[in-house]
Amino acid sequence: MKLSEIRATLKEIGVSPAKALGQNFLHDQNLARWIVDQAQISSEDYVVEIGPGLGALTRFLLEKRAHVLAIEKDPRLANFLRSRFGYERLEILNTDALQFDPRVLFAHRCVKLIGNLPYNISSPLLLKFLELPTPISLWLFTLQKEMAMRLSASPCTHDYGALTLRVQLRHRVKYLRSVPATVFFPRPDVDSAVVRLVPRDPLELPQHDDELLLKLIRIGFSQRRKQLRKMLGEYARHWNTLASCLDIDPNARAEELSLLQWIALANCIAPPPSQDVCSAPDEPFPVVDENDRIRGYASRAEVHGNNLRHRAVHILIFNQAGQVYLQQRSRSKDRHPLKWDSSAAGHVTAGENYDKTARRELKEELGVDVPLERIFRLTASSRTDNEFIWAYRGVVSGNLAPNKYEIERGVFLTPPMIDGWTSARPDDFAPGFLECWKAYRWEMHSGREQSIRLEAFSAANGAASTA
């Protein structure tokens, strides 16, 4: 729309820009075209757009034939939305951005967040959707100029600082272009800037611990001006040592160190988990033949390098809202590194039974000793990397201690999201777990059609009886 548009139509439903929504409407076409187009745009991305306004990147992300989910907090706004685009392929959620469920997301395969943020809020929602794990593949946001300079921020500047490194520790960020205030109406009191992030590969930086590594940061950057020898004192004793070893002046301070020289320096005060220390190839597995029966013993290494068929367990934790935990398997396993999980899963091992081994699984992996419930077994196959599997179901009612050493990190999803997931993203998953969420879902429909059928006989045989 050009300005002379946007205030009539602004006039005609009611609107007065608010500054506390954040509402500033960008009338500058060429500029909207080009926004829309950093993002590649095709037909088969979905795409969530926050703070459409009147609209004026929506209408070019039609144009490109992509499913659009705008989320447009103000109803008058998402009222003019509905009328003006009439199209299938968009859907209209009226809420607050910060209210968004952003695991919903995980259902579609290709998703791209795009935005003109509203200032006020822009630092909470820019965490909210960069939060892990994501089902989002590209973020392309509107920002004031100083939040953008931040996170685009090199190291030794004034715009780097503890934001910078907690974004770019898990995404790259490209500063685009400077907006003027004068394309917006009302004219906003600061410039603004187009930035661009993508996830970083799960394995282009070292393996380290993130909570220690972003405790560092905050720390070495609350009182920016002082050396760090100063700062993590509590945490490097023996700091002029672990300078050298660094190769760091000893009286820098935080602005001073690289992503990659934060991350050596939290590895130096607490090394990461070696492979070796995650699996153990000599460990002894009962080899079974194809009912189940125990016909020998091997190691881990002989196990899966000659795909035998041996026993394992998987572990379904559910909170008391309902929801699973899936955990993301280290990148130092042997099978399926980075795959997501059961909340916890192991090998049977000489001399343990299934029971035994899911009892020590839950404790080691997640910390927690709950009553566990067997609810299906599985057969060996090659859908089960040829292991004889029972599940189990547990349900917890405090925190969950996931062990660094087993677990790159974890969430909890409702049953539905991880359907979604699944469906959409398969390869995203230990195929294990596939196989025993497909027959999980299966006993609980079956479950369900079970009660259902009992309910209608009972109430049948009750009418029957009355009559």
The other form holds:
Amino acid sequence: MKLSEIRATLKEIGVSPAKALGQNFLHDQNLARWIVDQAQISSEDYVVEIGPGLGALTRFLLEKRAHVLAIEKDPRLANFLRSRFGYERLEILNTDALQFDPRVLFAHRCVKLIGNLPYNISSPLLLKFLELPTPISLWLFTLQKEMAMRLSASPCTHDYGALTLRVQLRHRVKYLRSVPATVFFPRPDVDSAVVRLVPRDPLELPQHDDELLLKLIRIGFSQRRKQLRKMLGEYARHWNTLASCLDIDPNARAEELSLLQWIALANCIAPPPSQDVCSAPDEPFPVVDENDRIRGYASRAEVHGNNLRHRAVHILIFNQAGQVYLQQRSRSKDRHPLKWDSSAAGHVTAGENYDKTARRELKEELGVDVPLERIFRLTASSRTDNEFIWAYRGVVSGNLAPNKYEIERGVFLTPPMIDGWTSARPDDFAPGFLECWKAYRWEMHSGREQSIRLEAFSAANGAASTA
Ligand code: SAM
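Target state, the form predicted together with S-adenosylmethionine (SAM); input state, the form predicted on its own:
Next comes the full complex, this chain leading.
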């Protein structure tokens, strides 16, 4: 819309732009088209637009034939958009974007997030939508210029700080262009800029302890003019040796360290394990026949290398709200690294039965010990990596303490969210989990739980528990 059209429309729908809602409407249509072009939208994309306003960007997103979910807090603007655009591909949600649950987006294949953000809430919006795990593959924002510069800053600059590192740790950030205040009505007090973020490949940066790294960064930047040696306290006990290992000036301040140097610092303080510490290749597993009877023992490496039939457990942990915890397997796992999996899972080892393994895995992986009930059994097949699987369910009321050497990250999701994610992007998951989830949902839908428990009980007292 041209400036005159924006003025006329606002008058017609009775909106006088509110500063509290960051209502500055873009009237430069060439710029709006250019912004949308930077997101490389196609008809395959599911685009979430935050704060569509009068539809300056929405119009061009729809021209790209994308499916658009537009989240607008002001009901008058949401109603106007409904009357302006009658496309089936446009969903308009009249809500506060800060209240929107991004986990529902897992049900879509190619998700992109775009918006000329309301300045007053751009930081919480950014942090909310950048939080991991996320299905979003590209973020394109027009932000206050100062914020855009902080996100995209390089070391040794005024804008480089804890926010820069926190965002760049997971994303590549590109400052695309500055935008003068004059392209908006009403004109904001400050200039803007357009930035694009894409997620980093999870293996792009060295493995490290995220919690420690973010803590060091927070401490380091809490007084940015002070030298790190004075700021890092107990972490800087052998500072001169650390500094020479990292090839940094021993008098360096926080802003002088690149992201890689921060990671190296965290790794000098707490070296990550060099391999999968939780799965020794010579650990003996029972090898079983087609009826799940033990026929001998072989090492983990032999079992997997020769595709021998063996035993495993999968555990689904629910919270009080009925959401299921999914874990992303550690990058150092020998099988299916970085794939999403059941809350906890593992192999039955020599001398264990299924129930004992389930309790052990739960404690080792999630640091909890809650009652578990058997829910179903899967027969060994190529779809389960030749594992007989007993699945268990447990409910937690407190926090989990995920083992950081086994688990990259985790998230609680409602069962419909998991249904959506597994069908939109099955490749994100370990194959055993997909089988377990299919079986679990089938049990839930068919109401066969009772008979399955009976089967579980007899199996527990028969062939399946001869270990
Ligand atoms: N995209 C439009 C444009 O470029 O002309 C409008 C951008 S304007 C800077 C920000 C928009 O966000 C306004 O339409 C405002 O009503 C909306 N908004 C403000 N706070 C919001 C929130 N918490 N959730 C969703 N929309 C919000």
